[in-house]
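Shown next as structure tokens: one chain only, the form predicted alone.
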Amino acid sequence: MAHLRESSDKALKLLRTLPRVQIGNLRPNPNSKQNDKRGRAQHGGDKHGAGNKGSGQRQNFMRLGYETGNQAFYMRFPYEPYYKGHHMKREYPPISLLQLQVLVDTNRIDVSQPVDIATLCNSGLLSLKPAELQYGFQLTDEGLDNFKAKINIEVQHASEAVIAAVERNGGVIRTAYYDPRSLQILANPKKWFEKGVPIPQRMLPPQDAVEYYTDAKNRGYLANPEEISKERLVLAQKYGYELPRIEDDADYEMLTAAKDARQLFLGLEPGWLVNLVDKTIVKLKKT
């Protein structure tokens, strides 16, 4: 009895303290009560994003391009024929002579080594990515005159001033291709090598690709090297620069270590596997 007198008196004491019941007061019991009906929210209410009739409301979508009975968008514009094939060209991503010497500065690259494909995209600031039709890198004129730099470079694409710019210093550049395969291989080495897969040869440029390659002009790499010092002399005269000696330079052999054109990298053949873990070279038994 003792306990239930207890009970009851902090229940009193409880109701002393609470306010007295009032309209404003009331209140359902939690989840008591269900709304059948969805606010109004991305699905609210009852059409259930479906819309309001017609062809929406049924699931009944009309095909692309279609414009309700209206000429549709893609036939009251003629063809035009530039840009036939444009999903197929190749495509070369810029890097200039200011972002060049940046990486130099840096200690991004190593201008003491040949630099190509590989050692751009080693650097850690640019990346290819040949599943987007990206052939390698084109260097531009952005930054020429402050460019100071002594490098051998191997690019894709190059202007005639980029080219002066970098044979004043007295570096060497050369344009070569790359098929997807070894452009793939190039843009991260590590990541081929860890397949233990002997290392392919590099193809052929395209038909469309081989009148620029072949060409001292534009320092191919399929040009006849007799054909591109003649050039580099022209190039000199027309720019206005006296062209140095590389016969003469303390880097001589670094400027004039060039691949081979089924080489993909400098100092490695074709057919050979290099072995991380190991850190070994299989090379090809010669017959």
Given for the second form:
Amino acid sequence: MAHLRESSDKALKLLRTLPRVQIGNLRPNPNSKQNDKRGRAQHGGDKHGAGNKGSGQRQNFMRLGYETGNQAFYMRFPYEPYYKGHHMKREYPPISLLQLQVLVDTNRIDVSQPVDIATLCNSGLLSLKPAELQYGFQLTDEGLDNFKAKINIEVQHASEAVIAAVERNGGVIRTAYYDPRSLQILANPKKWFEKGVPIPQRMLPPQDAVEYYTDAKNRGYLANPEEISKERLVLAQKYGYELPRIEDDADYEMLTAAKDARQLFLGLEPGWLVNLVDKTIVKLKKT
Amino acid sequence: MNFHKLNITAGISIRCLKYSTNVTKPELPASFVNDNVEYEISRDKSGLRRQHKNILHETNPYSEAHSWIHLTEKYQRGVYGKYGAKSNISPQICFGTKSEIAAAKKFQTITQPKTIQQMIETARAAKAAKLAAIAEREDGIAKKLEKLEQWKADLNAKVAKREADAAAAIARKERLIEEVRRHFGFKVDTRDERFKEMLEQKEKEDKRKQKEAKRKVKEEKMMAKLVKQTS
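Having looked at the form predicted alone, could you now put up the form predicted in complex with its partner chain?
Below is the entire complex, every chain and molecule, led by the chain shown above.
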């Protein structure tokens, strides 16, 4: 055996004499089999695993988690606010720029009109659940490099890079707030118009959202338009692209079309009663 | 996930197959046309209720109210919304009464009391207050740091003084005991009564001396002050 230096050689030599490896020859993985101890006969019987005398045999155990008097682990933390306020936190389901590009390329959304929640939900491929605290869509930066569509889009949140990607192609992006009732209307406008209720007003954002939607950096719908155009230039310089002139664009009117802060649908004012069957609008007389 | 599977086909929705109604019906001879309502009813083998048939034909399901629900505003608005003018419901019902509109407006003033400008101001003020609190705390700390060296010196002086006083007291005691011993001439136990009496006397003398010394220091100080004032 002296000339067998490597264990692999040893093993191979062994194998030549051992029987063929079969399921019946194999030992199970360590700790995979547990011996079922029945409470009878020599090994399972007599004291039945409870030892002699003491609290062990008398089955008088300390309560689970008790640490013999010191502050037990489950008693150390008087306050665990893991889910505090979770029922009030706003969610913004994501749409990636890649998804958006695919939608545009496959004609699932009409880009010759401004795009908002209603457009996206009407495509049938995206849905919004306002009842589950979903306050609109956020545009994410996946597929940012290959985004080529020129669109007028209104979302509820977008990062700086995403805004740059949209504006680089000559598009317009805005972030706008919709209150839950408005969201329900926009998520399924057809269903809502069948209720026969006049279009309501859109509510203002809550206090903690005001800062976001009044900031020109986020292209907020309540921000100063002059500041927004300034920020467009800043972003173009930051990301290194030439800012396209929207004024010279053929779709200038469509690209600059924006909803009022109290408006739900472009071209429709709050207080109007729209009927899809008759294709009429009923308005209250001005007294 | 809100994004459903994308079918890359043209978006034709095959919602309901409608048979063509454009075929012109040939005019039947008079004997074939029967306006008998019973005949019409027995011809209808669909088994549908009238309201369901109406729904299929996209008309108002109930021409008369069969339940209190059909008389509610909400239901009638819905009928107008689904079937339009041919439902014979006046769109007035969709707008609500003047008092309801006024109540809704009042409710809005309660739920949204602040204007945008006010909310912007609140946000700005809150931000400024936060920064101000941080700045104030930092200023306070900076001021205290200036005095830190002084405090250190004071503390060391205090400790040194305390130690010096203790040492001085011990030294004084030893001195007095030595004096008393010298006075007696031989070694006397400190706890002896005579020793104690002598010790008391000596202590008193010492105290008197110290008081005089203090008074002198005070007088000198006063003199110095007066001199300063007059000069």
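Since we're looking at a predicted model, the values are computed, not measured. C-alpha atoms forming the largest set that superposes within 1.5 Å between two forms make up the rigid core. Positions refer to the first chain, counted from 1.
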Per-residue C-alpha change between the two forms, Thr256, threshold 2 Å, rigid core fit
no
Once the core is superposed between the two forms, does Pro225 show a C-alpha displacement of at least 2 Å?
no
